[in-house]
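Form predicted alone, single chain, as structure tokens, below.
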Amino acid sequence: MAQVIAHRGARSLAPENTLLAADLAYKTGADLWETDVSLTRDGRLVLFHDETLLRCTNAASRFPSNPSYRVRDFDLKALLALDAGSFFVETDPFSQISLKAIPRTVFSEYRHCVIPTLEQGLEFTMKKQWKINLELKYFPEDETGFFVPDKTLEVIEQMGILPDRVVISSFNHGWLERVIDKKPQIEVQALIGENDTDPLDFGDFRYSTYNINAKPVDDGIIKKLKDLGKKVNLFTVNNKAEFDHYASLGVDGMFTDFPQLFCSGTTIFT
């Protein structure tokens, strides 16, 4: 049975990468949740996907004179002052509000969502006895060296989460090598296909698990990887027919924005 991996939490039901999205994903019954790890100006790690804060926060109105809105150019205190949830109510990114899949009674909770720290994400996962996939975000213009993987491993150790409850993934495969070298007991997964139109490059097939863009992938690639004994996860699969098809090919897991469509968990909204 293919695993259901909640992409940035249940991001079709709540503001992505927030603890509320993680909690709703847990309630759907997803096997684990995926989130993104980004670096702040003062060396803290937060759960945020984009290079800039503009799409998912009120940074532009909160700090109108800032010369930059990159996450990397804000310290943690400033990030925690941002509203990271109202955008969801205002833009309805997955049309779930207009379809009445989300009760209006929760909108006030969304407007109070903040960007979580890595520590908070790990604490939530431990409390639920769940599993987390940490994608280490890499932006080429950031000269952070090995700091992001090293710092991530430090926080993981400090929090005391069991290694089998954590997966580390990245498009930066050099960072994965760093994790393997420093903490071999933590599973790493190589992300492939950052852009929908780029050829899928697996290099020397050195990794045991590949997380592959579902847009350019085809059945032949999946079969080849499975014949090589690799685990295959696909991102992002939101269609039930596609999910079932890929599962029939032996795909091990699928990242989805709609874990509620593929799981039968408890009541999501109470």
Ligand code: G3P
Second form
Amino acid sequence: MAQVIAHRGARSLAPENTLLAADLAYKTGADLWETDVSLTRDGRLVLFHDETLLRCTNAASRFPSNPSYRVRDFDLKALLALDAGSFFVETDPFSQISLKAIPRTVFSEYRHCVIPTLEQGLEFTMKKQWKINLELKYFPEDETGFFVPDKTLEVIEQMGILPDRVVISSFNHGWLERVIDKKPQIEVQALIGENDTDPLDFGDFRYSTYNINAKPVDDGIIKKLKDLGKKVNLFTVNNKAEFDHYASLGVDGMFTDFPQLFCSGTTIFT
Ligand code: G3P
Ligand code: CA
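Can you return the structure of this protein in the form predicted together with ligand G3P rather than the form predicted alone?
Shown next: the complete complex, the earlier chain at its head.
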């Protein structure tokens, strides 16, 4: 059976990458959750996907004269003061509010959602005895060397989460090599195909697991990787027929915004 990997938490039900989205994903019964690790100006790590704060927070209205809204141009304290949930109610990104899949009493609280720190994400995962996939976000003009993988490993160590409850993934394969060198007990997964039109380049096929963009992938590529003995995860699969098809090809896991479609967990909204 293919693993269900909750993409940015249960991103269709709650603001992505928040602890609430993680909690709802856990309640669906997903096998693990995926989240994005980004660097702040003052060298802390937070769970946030985009390079800028504009889509998912109120940074523009809260700091109207800021010259930049990039996450890395904000200190942690300022980031933690942002509303990271109202965007979900205002834009209803997966139409789950208009389809009445989320109770009003639940989504009316989303304005209180904040950006979590990496420490909080790990603490949540440990408390639930669950598993987390940390995608180390890399923005090409960043000149931070190995700071992000090194700091991630430092926080993992400090928090005391067991290595088998953490996966580290990245499009930056140099960072994965760093993780392998420093902490070989932690599983790494190589992301392939950041943009839907990127050619899928597996290099020398050195990694045991490839997390591949589901848009450009085809059955032949999956079969080849499976014949080579690789573990294959696909992002992002939100459709049941697609999920079943890939599962029949031996795909090991699928990142989905809708873990509630593929799992039969406990009641999500109590
Ligand atoms: O880790 C899989 C997937 O999350 C990679 O793409 O853009 O959703 O972070 P993205
Ligand atoms: Ca991601």
